[in-house]
Every structure is written in C-alpha cells, then in structure tokens.
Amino acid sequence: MEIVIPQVEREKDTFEVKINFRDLTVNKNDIELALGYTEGAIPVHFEEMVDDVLSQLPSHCEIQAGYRLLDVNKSDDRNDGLFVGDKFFKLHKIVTSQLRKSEKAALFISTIGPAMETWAKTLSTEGDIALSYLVDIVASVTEEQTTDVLQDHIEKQMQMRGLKITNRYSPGYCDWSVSEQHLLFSFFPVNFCGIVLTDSALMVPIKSVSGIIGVGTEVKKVNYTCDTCGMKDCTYRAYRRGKTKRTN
C-alpha cells in the first residue's frame, strides 16, 4: 500500500494524507454483515446488486483525509474527559479510560466525498429504495475502510517517533456527545479536506468520519467494547465485528 504524503503543512502539526482508492480493500463480506446477513448468506439477487454497486464505487469516491497532532494535558482528577491542546473534550468514561495514558492526541477527519450520497438520493427519488439503501451501506463501509487506512498511516508515523496509538473514537459514539464535533473542527482550517460542519454538528459530505486517537509510549489498542455502548443500529459495530472475525 502506497500513500502519498504532501510535504507542506497547512498549519503546525496539521497534515493532509492522500489516500488512493486502490489503497482500500472494500470487502463484499463487510457489506453482507452491515446489511444484517451472516457471511455468505446474502440472497443471490441482492449479491448481484452489491457487485454492481462495488463496480461503480471507484468513480463515486473522492477521498480526502488528514489529522492534527496535539499535546494532551493530563488532569488526574477528571474521569470524564481530557484537555487536548487548550480545550477540554468531555469524552465521558468509556473513551477517557482508553485515552488516559496518552501524551498526544491525533484529531482526524476523512471523507469519500458527496457522490455516493447523491447517487443514493437520486435512486430514492426514482423509487428504487432497495438499491438506494444498498448504495448508502456500501458508502458507509467504504468510509470506515478509508478511516482504517488513515489510522494505519497515523500509527506508522507515530512508530517512527517511538510512540504507539489507541483505537479511534468519534463524537456520537461511546457516550461522547456529537455536539463536540464543533470543538474538534475548531482545531482545523476552515473547509479542511472539503468537509464543513452544520450548526447541528452534521458533517457535509455526510459520508465523513472525525475523531480522536490517543498517542504515547504507554497506550495500546484494545478490542472495542461495543457491548457497553448504548448506540443501536450501528454500521461500525457490524463492520468491526466482521473485520475481527477475519483477522482472528
């Protein structure tokens, strides 16, 4: 896998990462699991629809990604969040417990662009609800795959500094309020990676991911504690479980 890293920093410790579509490995099994099927159990006609969407996927993706590396100012008397840079993120207990030993934090954002969303909306308007839903699911899985690649890149960059990373966590998950998207985006230049934030903290394009990764000498990646999260109908949960099964 080759990822081209632009040498110019837009801001101190702010990096854009160029990810090519060929760097992704969007797996049909991930789509099946996200749709609620067990591996290999998807109906034949639906499988053909998945194949068709996947064949058109490269022309509907405009990947952009980047991150900013900031110091974490520890506060031992707080168990509900961390100071990142000069601002306090109220991460709540699940995320805070995983990031507590971090010396730095990598705030990240990534997107596959608006084309898949537009395609799904067009299909819905035309009355093809099933295919619209499928395009939306494929887009979500593709964006998670994109963020996997970005996370792998950040991990390699930190390894060159003698540091390790944690899992990634995003606003809206693990009891971390989605409203803190505004705080996260305040650390990036306006329209960074082509993503803007609405007043209600919705990212545009919708198929985008933002979040935080802990960095330090004593941190580690662990299995996600999805069973302790109260979020229902989570695409990421199905995607993560599928990936775990294939790597074990």
Second form
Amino acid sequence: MEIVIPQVEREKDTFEVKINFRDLTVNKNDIELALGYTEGAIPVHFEEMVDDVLSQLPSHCEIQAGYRLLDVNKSDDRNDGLFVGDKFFKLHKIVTSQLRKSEKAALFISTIGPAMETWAKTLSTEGDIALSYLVDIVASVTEEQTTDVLQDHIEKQMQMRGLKITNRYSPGYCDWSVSEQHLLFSFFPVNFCGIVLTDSALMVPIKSVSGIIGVGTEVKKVNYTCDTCGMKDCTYRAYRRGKTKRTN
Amino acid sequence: MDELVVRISHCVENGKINKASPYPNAMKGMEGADELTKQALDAAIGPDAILQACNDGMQRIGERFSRNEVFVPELLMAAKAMHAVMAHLEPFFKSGTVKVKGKFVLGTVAGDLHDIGKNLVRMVVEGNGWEVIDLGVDVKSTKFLDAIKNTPGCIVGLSALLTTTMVNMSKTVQEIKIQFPATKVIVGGAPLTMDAALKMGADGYSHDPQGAVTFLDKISAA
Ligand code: B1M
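Show the form predicted together with its partner chain, please, because up to now only the form predicted alone has appeared in this conversation.
Up next: the whole complex, starting with the chain shown before.
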C-alpha cells in the first residue's frame, strides 16, 4: 500500500510535511557505506553497536520537514543561476541547466531534530567515543533518508497537479555556495521546521538538509552529473555510486 | 624490544583496551593495553619505552586509516586503548620523567559547531606523544590568541567543516600570524585544500589526522 504523508499549508504555498519515523527505511547497508566499509565488511563488534543505536533511533528522532513552492523566472541570457521568486540563486551551469525548464521550484528543509546530536555529545563526554561516532553517522544517514522521503512526497504532490520534478540540489554541493543558505532561508517563516540558520550559514540542529527541486511539465530527473563536477572527493558522488550499485 | 612492549603496541594499534573488552573479535579474552602496561611497569620497563610503543601503535593505525584500510571506528578504538596506557603513564608525565613532544592548541573555528573531525585529530595527535590543548568548537580568534600567549612554543591546529566557516578560519590564521608570526599553523577539514590553506597563510594542511602528526613531528624535529 502506498504511504500518503499528510501535509499542512502553514502559509500560502508553504507546507509542513508530517513525516513519521515509520515512513523511513533506515538501511544498515547505507550506514556501513557511510562508515566507509564495503557491504558486509563492517567488523562484528561495530555491527552490534550499530544495531543497538538503530534500536534506540526512533525515540531519538523528532522529524520536521517542509517546503515552499515558488515561481521560477527564466532569464534566457544567463546560465549562471536562476530567479526563484524575486531572488537570484547563483548556481553552477550544470545545475542551472537541470532546473532551467522548471516553472516552479520547491525550496525544502528537513531535520531529525537535536536528540541524536545530544546523545552523541553525551557519549563522547563520557568517553564512549566509538559509540558516539556511530550515533552521529546513523543520525546523518537517517537525515539523508528523511530528505529522500520528503523528495518523494513533493514528487507525489506535484504529480497530483500534473507536474514532474527534477533531482534535488543543495547549497554546498555542485558548486552552489553554502552562503546562499541565507537566501534560501529568507523564503521560509522564522524557525520553520524548528531549524535556525546561524550567521555562518550553519543549520541548527546540525542534522538538517536544505535544497531546491525544480517543478514543471518539461522537467525530469536525471542521473546525477557527478562526472562533470570538479569536486572529486564529494561524498554525494560516493553515496550515489553506492546506491546505484545496490539498486541496479 | 621487550615482548610486553611489542604486545602493548599491538593492543594500541588494534584497539584492545583491556581483558574485559570484547573488541577486537580476534583478541576476545586476551589481556589488553591496560593490563599489559601495568605488567610492564611492574617489570621495571621504562615509561619512555611504553610511550614509544603506544606512539608506534597509533602511528601504524593512523597510516592504515590514511590508506583507507581501516575507518574511523577502528581509529577511535585505538585511541581508547592508547588512553588506557596513558592513564598508567600520567604520574610520569606529572613528575617530568617522560616528556611530550610538544604542545598543540586545537579548535574548530568560530561559527562552526563540528567536533568529530577535530576530536579525531586530538586523539591521534595525543596518541603520537603530543599534549593537546583542545579549545572546543566555535572558537573565536581571541581565544586562540590567548591560548598561544599562555602556551609558549605551541603549534596551532584549526578545523572547519563548511566553506562559510573557512572565512573565519582565514581571519583567525591572519590574526595569529600578525601577533605571533613564528607560530606554525595547520588547518584541516572537509572543504579545505592545500591551496586554500596556503592562500590563507597557514603553514600546513592535512586531510586526515595522521597528516597533522607528520606535520607536527617535522616541525619538532627541525
Ligand atoms: C588541524 O588539522 C586538521 C587536520 C585534519 C582535519 C582537521 C584538522 N579537521 C578535520 N580533519 C580531517 O580529519 C577528520 C578525520 O579524517 C576529518 O574530519 P571531518 O569532520 O571532515 O570528518 C568527520 C570525522 C566525518 N565526516 C562528517 O561528519 C561529515 C561527512 C559528510 C558526508 C557530510 C554529512 C554526513 C552530512 N551533511 Co554535509 N557532509 C559533508 C561531509 C563530506 C565529507 N567527505 O566529509 C559536507 C561537510 N557537507 C556539506 C554540505 C554542503 C552540507 N552538509 C549538510 C548536511 C549534512 C547531513 C545532515 C546529511 C550530514 C551530517 C552533517 C554533520 N555535520 O553532522 C548541510 C549542512 C548542515 C548544517 N547543519 O548546516 C549542507 C550545507 C547541505 C545542505 N545544504 O543541506 C559539504 C561542505 C562543503 C562546503 N562547500 O562547505 C560536504 C563537504 C559534502 C560535500 N559537498 O562533499 C577530516 O576532515
């Protein structure tokens, strides 16, 4: 049965998406991959610790997610970014070309809240550094999963309007400056989804992700164009590669 | 080399803390860094030799980490085993019988709250015989400057995880270089490169903790 996640329109075209922990499928293989191990190569001791963390994960997640739909204004003479609403986002030409045919854009943010972070900090203070690190990694993977679920949700919502979506892109990836987080957050109500942006463009809680998804009749999802990007050690490249390996 | 010392080194490298510790699987039930250090001291093996064994073990695991043969969890277990050894050596450090290689002031720069990378650097550097003065996260440049003033001859390490906080890193490096031109600074963290490090006026960059140790050892040897 297909899961329908409820959403609430908090302001015009600004939606809070009520993602539940049960909507996520936190995959142990993704955790192993995030730790650096190839599938099945994690030492037994750490695998048991990961199992332990996973068993306590639901009670340490306070998921909040949302998005705002805005008009995209095309500027044919520029390939260095895009007007979203009344603001210009400076993007790499690869991302600009993926989003160019969008009529709308969904700016999104999501978080799993601060509890995993607090747990990891407590463990670290108590000297249990390995477990603390595993808690942190499980939290990161869970947050990535949350964003996957949010993206699927946005896709379904747009399908209901007869629209398609692009891949998601985040400030800090694909040559999109992290400082543009300030621009992105300017479109959200203050404290939206319980996330605060600091002066240095850091989201608090730390386990949060932001980004943009293009929406329209002419857009499509494509394989990530990691090969054309100069950032060779970007983890998203590795993450994507790992996912592709497993699903294919 | 004494067999006990070799075993201590092996325990540190493989993260075997004590007999009760179930890690690593292959050493379950065996004596660990804790028991063996005690035995070594009882057998009148010098603390210097034990410290060297500890450093060697940490260096080997650090190098394996750099080669992607092991990952952060293994490195952390090694650091824990190393701490078990250090607990026994504490009185010798206090009395001055054994000496650290030097002092390393470390922190995550202002505006940045990330601590895992910085903590890893701390543990590996400590494990290699340095005293680390950890200033924590979100450290303003004034705090770095105060620490340098209070720690003559120290080397400074700065960590950052986002390009936006690299701006503060750059400012901090510049302020350090103005007030303490002779102080050596190394920077690290995911968004950094050697190029960016040199541009901001740092003396070194490393993408992993072991590289920071190599940098420090080179300076102390010079
Ligand atoms: C003094 O000498 C030294 C020497 C060595 C030193 C040193 C000092 N300090 C560190 N080192 C070195 O030693 C340590 C051990 O090897 C290392 O320390 P690290 O702290 O780097 O490593 C830790 C032990 C483990 N590493 C980590 O914990 C970070 C791993 C990566 C994959 C990562 C993760 C997991 C996450 N992230 Co994000 N994330 C990435 C990271 C990519 C990467 N390859 O590192 C990075 C840091 N993230 C990035 C970005 C952009 C973002 N992330 C975000 C979110 C997330 C998740 C929530 C999904 C998750 C958790 C984040 C967290 N901080 O807890 C966002 C920001 C979150 C926020 N709170 O503001 C967001 C802004 C994306 C968005 N728009 O939503 C990139 C930053 C690039 C930039 N331009 O600034 C990034 C490099 C990914 C990339 N593009 O490849 C070395 O750097």
